[in-house]
Every structure is written in structure tokens, then in C-alpha cells.
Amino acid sequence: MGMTIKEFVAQEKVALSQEVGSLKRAPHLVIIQANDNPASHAYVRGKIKDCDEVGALATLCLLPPDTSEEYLLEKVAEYNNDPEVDGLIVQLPLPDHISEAKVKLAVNPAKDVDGFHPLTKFIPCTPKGIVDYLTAEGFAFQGKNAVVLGRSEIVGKPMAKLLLSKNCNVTVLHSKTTEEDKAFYIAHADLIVVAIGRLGFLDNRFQYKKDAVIVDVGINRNEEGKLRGDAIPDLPVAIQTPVPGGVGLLTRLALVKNLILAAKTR
């Protein structure tokens, strides 16, 4: 392993500041938040920050969670319609009256910054965090067995289909896959992105390549309260990224990424 998460995410985003001191004017990237999340909260100073670090500018709508979808929907509109915002990203969750897919399809697919609508130009932040992480890893992708375990629209899916485009064999494995067969794709796989939410689910009940590279996209807590991945730690495999300092990070930079793109091709 070439460089940790924290030093590659450290070094790309010196490069992104110069990028953005050549541009005519700093990017800008809209947030609306419309929960009191915790989560959210950290999440969302957090990509505020890392705007900061690059240069570019971020903008938060704090609604309150009891704002109505049609009040949600009329900002949406407001900032697509901005020529001053070229990012556009609604924090979920969202409230139990607010329609996810409705809000997601608002969002203008120019400034889909996330890479959620459909008819995005985007690829999602955290699928182009990782392979953009482990192409600078020379992992090279091409005829390699990849295991994505998760089938979320937010990671599991768009990883599977960013794979499949960098010509791996991919597998999706499930709630509904045998335990058997879980067994026999993660000891074939040379890469494995976990993505469910399941603290140390992948364990040495498992055998692993010893060449494989363990992506852990989780985010649980334990029984001490601290933020540990749906792997346990040290698992005898080539790479395997950390939880915390790992993916969030990778994630957050694909993020700063895409915003800059969509600065420069409006």
C-alpha cells in the first residue's frame, strides 16, 4: 500500500486548489439540509470544510425537519435556476412526509453534483472516491473479480455498474445470497467493496486472497460507541481501507471533484 487514505485524500486536494485558483470564480456548492440529524450534521460541516480547504465556496439551507415537500421543492427550483450555484445537494435523510425519489428527480442533472438523478453527467461520490483511491493504488481493474456486498442505490448499484466499466467481473452479493455462496465469491474475489451496515460482517469465518484489496464502505457503531466498518480490522488481505478515515473521506473528495467539474462544463 502506497499511501494511506489521509495522505492521498491530503495530496489531491492540493491539486484542487490550484485548479480552482485558475478558474474565473470559485465554485459553489448549495446544501439543503431539512433534518436535525447528528449524522447529517458532521457530515455536512464536514463538506463545507473541505470547500474551504479547496478554495471553492458552500452555501448550507438549514430548513427544519417539519418544512413541507412543496417548500423543499420550491428551493430546489430557486438554486437550479441560480446561475451563481453550480453544485445542488439535498442531505438525506429526509423527513417520513418528504418523497426521496420526487426530491432526487428535482435536482437539476447539471449541478446533480451527488450523482443521484437519473439523467446525471456525475458519477456517485462514493463509488468515484474508491476507484479513483485505488486507481492511484495501481490496482489495475481490467478481468479482476470484484465482490460488491450491497445492492443500495447510493453505493452498492453504482459501484457495481463503475466496475463493470473499468471491465471487472462483477457480483452482487445480497441479503438473499447463501451463506455458501457469499463464502465461495469473497475467496475468488480480488477486490471486495462492503457496503451493508453490519458491524464486522466480514470476519475470518471468510478466506480472503492474500493479494485482495477489502473496500469498507460501513458505518457502525459498537458497544463503546466508537465508528467501526462492516469489517473487522486486520484482515489477512493486501489492502483494506480503515473505518473511520477511510471511504467518508474518499467520498467527500469525489464530492469537491464533481463540483469543480460542474464549475467547469456549465
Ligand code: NAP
Contents of the next structure:
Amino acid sequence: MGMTIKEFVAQEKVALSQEVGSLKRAPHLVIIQANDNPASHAYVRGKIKDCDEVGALATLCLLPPDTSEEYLLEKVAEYNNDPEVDGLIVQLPLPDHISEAKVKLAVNPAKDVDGFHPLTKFIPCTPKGIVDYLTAEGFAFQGKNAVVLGRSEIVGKPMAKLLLSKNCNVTVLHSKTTEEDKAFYIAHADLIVVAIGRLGFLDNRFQYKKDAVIVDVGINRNEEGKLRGDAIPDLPVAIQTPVPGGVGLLTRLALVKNLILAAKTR
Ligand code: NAP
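For comparison with the form predicted alone, provide the form predicted in complex with this ligand.
Below: every chain and molecule of the assembly, starting with the one above.
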């Protein structure tokens, strides 16, 4: 595993720009955002920048946080039916008065490049980004003990499913798993994907295989307001992805790949 994630992403983007250049028209992503959350603004800016960099189009449909559910669903239907739009995502979180489940189900599965609809053909971006990176770096999934910490719909569960499809022995741990059991599974893991949103949860109280790989999905702020992961830095393992400059970039890359796939397969 010789490349940093930043280097890997830069290299992949060069290849993706060439792929976009060979298409008849530029893939087009629409992002609907109905919140005024600073983190969401930053994520959306990142997604638009990535599209620009590979030559894809990105349109932001920014709605006020008091938008009604009905109006949001109308916008979704409009873009679902727009032949000029290849990919459609609705930025989370949504305001409390809008049902996330309803919105996820409303997105046309053929344009659902976030991979959230039950009938989607797209792999959700965070798990896809992680597996694409590990694959490119030569990680041999088959028969490896993979531990996924966290079981959310957008990260933990699809991550576990994807690793299972790569023939890993997958164990999913969550908030009801005892500390003793966490220590046992972590000590035997070849791959640990941590996605729980707890600053520095993986630390030196656990034992790790020295050739283990830790993929840190967590995004937390420390007391100085800096972005940090769910693992403390420099754990005694072979590879540990950094935060920032890690899984966030891989997730964004996977979104661009899903968008290109959507444009090519419509
Ligand atoms: P989430 O919906 O809040 O789910 C957290 C999961 O962690 C739950 O399944 C919960 O268990 C489990 N959990 C909480 N405390 C735990 C503990 N002490 N031990 C074991 N499991 C514990 O989170 P999410 O949306 O999956 O996000 C997780 C983290 O990843 C957050 O920091 C988020 O910001 C970050 N994230 C990053 C990216 C990226 O691209 N880098 C993308 C998405 C999310 P229960 O189910 O039992 O409650």
C-alpha cells in the first residue's frame, strides 16, 4: 500500500476526466439541499468541485429549511423526469418535518447515485469508495476477518454487505456489543472499518493485529474544533486511513463514479 489517499484520488480523477471526455455529453448531477447546515454546505461544495474537475455538470437546487415535504417531493419528481439529469441526490440531514425515508424512496432508482433506494443499482458511496481504494491497493478480501463498527443504513450496513460480497468473514459491532466482545473481535480483525461518530474511540486500550488495516470513517470535531476520526492516530497497525484526507475523499470519488455510470447506462 504505497499511495496516500490524496494521491490515489488525484490519479483516479485524471482517468475519470478522460472517460467523461469520451462521452457524447457531460454527465449531469443535481443536488437538492434543504438545510442550512454549515457541514452540508461544505460537503455540497466538495461534490460540485469534484464534478467540475472531471468535466461533469453539477446543479445545486438550494431550498430553504422551511420547505414543505410536498414541495421537496415535487422537485424530486421534476428532476426524476428531466432527461438532462443523470444523477439526483438529496443532501442529508433533512429538516425534522420532512421524512427522510419518503424522500429516499422518491428518487428514481436509475438516478439514485447515492445508492439509498432499495431498488438502486448503485453501491452507496462510502462503502464503494473504501472497497475501490482497498482493491486498488491490493488488499486481498477473501477469507479476511472484517469488523465493521456501526450499523447505520448509509455506512455500516451497506459496508458489511459489500465486504460479505467480497468473501470477507464479516462481524458487525454496535452500541449494544459489550466492550469485552469488541476487544475480542477487534483483536482478531484483518480489516476494521469504524463508523460510529465517537472521537478517538479506537485507541490503545484495544489490541490489534500488526498487519491489520483500519479504515476510519468517523468525522468528529476535537476540543480545538479540528476534524478528527473515530480512531486516534498512529495505532500499531499496517495501514490506518487519516481524518481528514481519508474516507471523505473516497466517498466523493465514488459519487463521481456512480454519476458517470448513471450517464453511461441510461
Ligand atoms: P450513525 O447513523 O450515527 O450511526 C452510528 C452507529 O455507531 C450506530 O449503529 C451505533 O450503534 C454505533 N455506535 C455508536 N456508539 C458506539 C459505540 N460506542 N460502540 C459501538 N458502536 C457504536 O452514524 P453514520 O451516519 O454511520 O456515521 C458514522 C460516522 O461516520 C459519523 O462520524 C459520520 O460523520 C461519519 N461519516 C463519514 C462519511 C465520510 O464520507 N467520511 C460518510 C458518512 C458518515 P446503534 O445502532 O446500536 O445505535
